[in-house]
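Only one chain is given next, in structure tokens, and it is the form predicted alone.
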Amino acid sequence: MAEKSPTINRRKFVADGLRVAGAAGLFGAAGLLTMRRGGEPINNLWQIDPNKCVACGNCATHCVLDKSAAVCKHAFRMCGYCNLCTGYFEPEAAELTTGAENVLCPTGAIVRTFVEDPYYEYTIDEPKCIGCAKCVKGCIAFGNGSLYLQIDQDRCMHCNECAIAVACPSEAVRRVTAETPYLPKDGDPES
């Protein structure tokens, strides 16, 4: 008796074709995620060189994300505990209180904590930070420059061409390796 040839079911044929196309799409997307234009591996990440950054504010407005991948970092070894932090308070604050009219940060990302009279510690609540650089600009202008911006690698989409890098007037945004994804501020060996 001759072997019966399998009948081709149109529904099964289409379903199998969609599975194959879906799998090919997944493997193609995975390849795109691990390789960039020109075969560049993803282990080259975007980062801000804090020694070139001029705190222009473009990080907050040019990132493709709703909340910028750039966040403020604090070089604690460079900063002393003080009552008046020029990265926290408006330059001519009416009084040294945490009222919104007296502080620079529009999102409340800088937290002022009492240490002992007259000293306060200032820390960054990074999830609240939008990378506007107002605190960085104040710290550079009147303080010791201990506040600086970095691209949070967990937030970053690792775009082929970083919109922040394109908009950066000081060319402070550049590629770094995954082994050193952050660029500490000069004088801050532990950041």
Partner chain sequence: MNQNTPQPESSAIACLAASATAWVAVVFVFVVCVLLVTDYARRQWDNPFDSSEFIALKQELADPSVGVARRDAIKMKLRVLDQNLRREFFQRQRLAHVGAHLLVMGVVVLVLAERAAATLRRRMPHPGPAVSPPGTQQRLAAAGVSRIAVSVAAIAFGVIAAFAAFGVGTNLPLAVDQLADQSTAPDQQRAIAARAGDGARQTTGVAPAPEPDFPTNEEIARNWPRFRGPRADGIAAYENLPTTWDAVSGKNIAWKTPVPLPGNNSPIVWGDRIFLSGADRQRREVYCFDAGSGRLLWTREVPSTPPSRSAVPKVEAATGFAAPTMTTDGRRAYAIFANGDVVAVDLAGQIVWSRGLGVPEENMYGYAASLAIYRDRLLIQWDEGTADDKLSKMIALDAATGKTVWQVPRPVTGSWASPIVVVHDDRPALVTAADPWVIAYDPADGHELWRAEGIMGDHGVTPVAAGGLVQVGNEYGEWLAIRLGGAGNVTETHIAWRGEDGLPDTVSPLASGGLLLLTTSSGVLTCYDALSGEMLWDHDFETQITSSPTAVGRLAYVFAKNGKSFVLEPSRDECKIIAENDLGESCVTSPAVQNGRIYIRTKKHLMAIGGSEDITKNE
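Bear in mind the structure is a predicted one, so any value in this text is a computation, not a measurement. Numbering follows the first chain given and starts at 1. For the two forms, the rigid core is made up of the largest set of C-alpha atoms that agree within 1.5 Å on superposition. First, how it differs from the form predicted in complex with the partner chain.
The rigid-core alignment places the CA of Gly108 less than 2 Å apart between the two forms.
Remark: with the core as the superposition reference, the CA shift of Glu92 between the two forms stays below 2 Å.
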The other form holds:
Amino acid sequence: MAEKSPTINRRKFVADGLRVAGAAGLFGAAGLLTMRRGGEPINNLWQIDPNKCVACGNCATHCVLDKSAAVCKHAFRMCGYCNLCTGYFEPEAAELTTGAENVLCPTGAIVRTFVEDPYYEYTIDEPKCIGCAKCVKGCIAFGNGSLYLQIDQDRCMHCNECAIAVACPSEAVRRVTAETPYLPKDGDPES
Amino acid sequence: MMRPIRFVLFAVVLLAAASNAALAVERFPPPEFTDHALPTTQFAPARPAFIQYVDVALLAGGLALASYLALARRSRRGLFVLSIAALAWFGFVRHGCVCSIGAIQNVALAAGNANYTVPWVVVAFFVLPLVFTLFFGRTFCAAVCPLGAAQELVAVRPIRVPRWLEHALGLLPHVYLGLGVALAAVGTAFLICRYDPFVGFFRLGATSAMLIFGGCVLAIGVFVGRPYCRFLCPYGVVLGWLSRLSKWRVRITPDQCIGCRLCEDVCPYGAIEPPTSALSPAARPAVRGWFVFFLVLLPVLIAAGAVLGSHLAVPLSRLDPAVELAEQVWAEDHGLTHVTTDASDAFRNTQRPPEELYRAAQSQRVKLAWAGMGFGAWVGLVVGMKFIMLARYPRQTDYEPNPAACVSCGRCFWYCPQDQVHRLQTTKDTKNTKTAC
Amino acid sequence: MNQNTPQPESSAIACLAASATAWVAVVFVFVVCVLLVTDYARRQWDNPFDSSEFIALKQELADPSVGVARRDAIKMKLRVLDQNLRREFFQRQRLAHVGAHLLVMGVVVLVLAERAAATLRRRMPHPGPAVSPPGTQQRLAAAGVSRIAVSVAAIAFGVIAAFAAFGVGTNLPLAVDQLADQSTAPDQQRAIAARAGDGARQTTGVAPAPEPDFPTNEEIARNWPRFRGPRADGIAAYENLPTTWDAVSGKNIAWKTPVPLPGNNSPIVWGDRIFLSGADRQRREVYCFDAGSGRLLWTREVPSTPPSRSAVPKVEAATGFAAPTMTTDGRRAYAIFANGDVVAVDLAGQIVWSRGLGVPEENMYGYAASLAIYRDRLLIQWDEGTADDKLSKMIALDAATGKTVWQVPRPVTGSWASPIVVVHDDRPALVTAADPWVIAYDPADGHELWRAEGIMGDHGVTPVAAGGLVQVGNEYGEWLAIRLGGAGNVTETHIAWRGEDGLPDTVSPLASGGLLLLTTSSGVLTCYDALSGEMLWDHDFETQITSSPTAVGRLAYVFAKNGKSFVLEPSRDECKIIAENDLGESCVTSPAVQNGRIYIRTKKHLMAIGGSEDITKNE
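Having seen the form predicted alone, the form predicted in complex with the partner chain:
Whole complex next, starting from this chain.
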């Protein structure tokens, strides 16, 4: 026993040394990865680029959440305040009234209010919005394109791989930084 | 020709000059209201940054506590409570993202794509359990991983999986790891996240496919302990290797094993290896022959895997949305299909030349051929190593946990008679000390 | 069981209770699971917002023939239904949310109860008698079984990988350098060429020409390479033409050759060759005639190319299956048919390449836009459906190979007019017109140069360029004279003038000598000042006209549908009729003019008007 113990001690020492080196290596690699700035900033939130969105409707159906994280936003500064809003009315609406037969939104999430002749204001009742993009499509096709989809950071679960991004036909869903969690169409997130 | 009403109505409005942005055409100039303030668009604030620090701190704390409970306190109850806490926080409160298992892919992507900056939280989630495992064994699996905790809770009627089946199924996580890393490194897909079993439960809602898969894992988990951890989890593979090298790890008895077999009986994960006797000298030459044979077979298997794997570029590329789009556009342009997709329509609208898309798809496929080759070689290596391990017949005197398979759940502590004796001793000592006070 | 520790009675009852709770929880969880999954599936496949009743009601409402009373009833119904559907949708969503919570609660109860039961039931484990460690034979046997299991698994991986590797197909060529060669699937072309060829003479090959090979402007100007001539404006380069003829008596008719298959396309001429196409429901053919003698030199049948296969396109009888006029660059002649097949034939009649662009499904009259060519680009204006259908596009093919060079979507409805290439300030512009836009593209890469709004309805009038203006319009909207040189949307900035009177619906305009002549199908000729837009005079021929007029020097040649043809000398003041001739046969196509000859396709024939001596040799 007495002869063996130095060997065991040495072996133990070497093993410990290797472990510490391994741990140091792991931390070092982690540090390098963390410090390394790729071409992109740290993008860890998902967002829709409204300039790429084609309003296909996949956001409503492909989000892992029952209630999609994508909701309609309205860039009021871009809106034409049209009486005949093609985001609000069916393409061939017979009358410009809020009757269900004329309105595009399936959940009635767009509120139309009279401002002054001939202008109407359209606001989104977000809790009702299911992100189907019907209004967005209408607004892009015939209007100013002031209605657009964004991922609500309150609703989003921040999946490592966004199911909407996988299903998006136009690569419009991408990661953004926490500093710019929204990509508003008229360029003003907060003001 | 009948004109829809919209044109008649549009004709009333003067058309303004088109602006440059394709989707933001100012067809109707915004009015200038005299006494109406434009509303501002409301955006919910992004999640606060501090929550990431909380996550990492809780992970590190959880790992330290789990290691302490498993190795120093040898407390099954403590580990159980901790695992419920982990399930509650990392699972139900933080909704299962980010987790260490998924972090493998972010690290792989960062390694494969110099443009990608991996968030530090993800790196921390990837590295911290590895470092702890290097010193304390798989204590992460015991009580910090929410996926492990969920399965730990349901493992009430475990049956023993035969050794041979365990060896065969044990290849699966390695294959899954290889595939997940290969696909993530080239940026095609995060496969491991896509088939996360419990994230649907953590979020209280998901697609039915996810819920059914998760439900199946849980249902199987009642009878086969931790099926995801043992037969799928890719992170468990990495932890298993490191656990073999760990300085300290869970031991069943602090004293001499008495060979009562209680621990082997109670372990739901088949992680406890029985004692073995030495092989008879007569069998040794044959065994050595097999060993050498598998040693020689290893490079052959690796090469075969690499060759087969490099042919996987096409099937793997079908998982890549960009390649799939290129296939679609090609088919449309060459009259192979009439039906356009949303993606091909969107692509046409960008007016980018299809050749650009084809070339991007092809270069992605070249990358996937390399990734597939690496994946194939990896599977060859895993199978070859498995054979080599099976050709070894080490001698073992006590019932001991297999370091790679043991998840440090601590069930065996309570059952080990020697441990009970030890505890009794300790309690008596404490009592004595107390009375002395 | 024999090792069970004796339990007190209360503990047994508690154990039973825990067990029962666990079982109840199991049933509860199972029921909730089934409900959640079925509810989820139902919401996927039976979304309240896709309600067929709702859609049917909306369609009925859109039908203008529905009476007022019925409309009001539908509206009320729709409103009630809409409210119910919304309520149902949100109720289901709430149900799923509550269900998920119930499920988690159930699982928690289940786990707790099961744990409690397990603790109360806890008995001493009975691992069986101690066993001696396995012997050599046992260990070897166990390792052997494991080895077999691992081998089976490894083979299974291999088989799956092999199936994936060789079973999953791809259309995209594998190697990067194959991209250029494979663009039109050469195998397919070769097969077509082999089928079409007569054995001895094979295809001229599909290898792309290394240098773009296209005719010079002088070459083009001497010929009549497309619909309405070298500049697509109906102005002939030659003035040595007869003004009187009579096909019935044969006066001034050089020759008259029957054309096998019908077609409303006009002849094109290159050197001593005249090209025509003809088609019926099944067959498509390209013809080459000798300009000197009128002899049919060769006929090339064009096999259907995937994806058209044997599909018969829907066309109106007046349009036919071969309405588009061919084009040529002197290297090959190109034709497109109503089924979307495009073909390039060399001057010897061999198919160089052919492509199916898809059968136009949403083209109500049948595909009719003639081909245009600029340098080595074959330009195809493919407009169909409504603007919302997003089917319209402009396609540029490499003339040598048929490979798509570029393709851009067009935000327009279906049209039947042809594209033209206008060179202004040395910059070429491909000008197209369809409801609602006149759009000019760069023929090099298809990027849009400018656009102007104002075309309405079914558009079939090919634009014409003269004096720095592009002129186009139709009777459903207005006439637009657009100044060239603009960029972006030029509707507000570059419209020189607009006209409203005597606008054509089919016939393309003639802009020559500062005058603009517009012809309606009913036979009214209206003359404008081409630059100012001042309307000068009109003249009623009192017979239907669908052929586009041609200018020869100061004269204009007009062919009426009944075969009557007029030679006029228009001026600012009057429409002087020089001669009135007869083709003796119905004529709906436009003439081609080559040195001393007018070639015109009648219902059954191709005729050459002019001296009988062979004057086809240009130099």
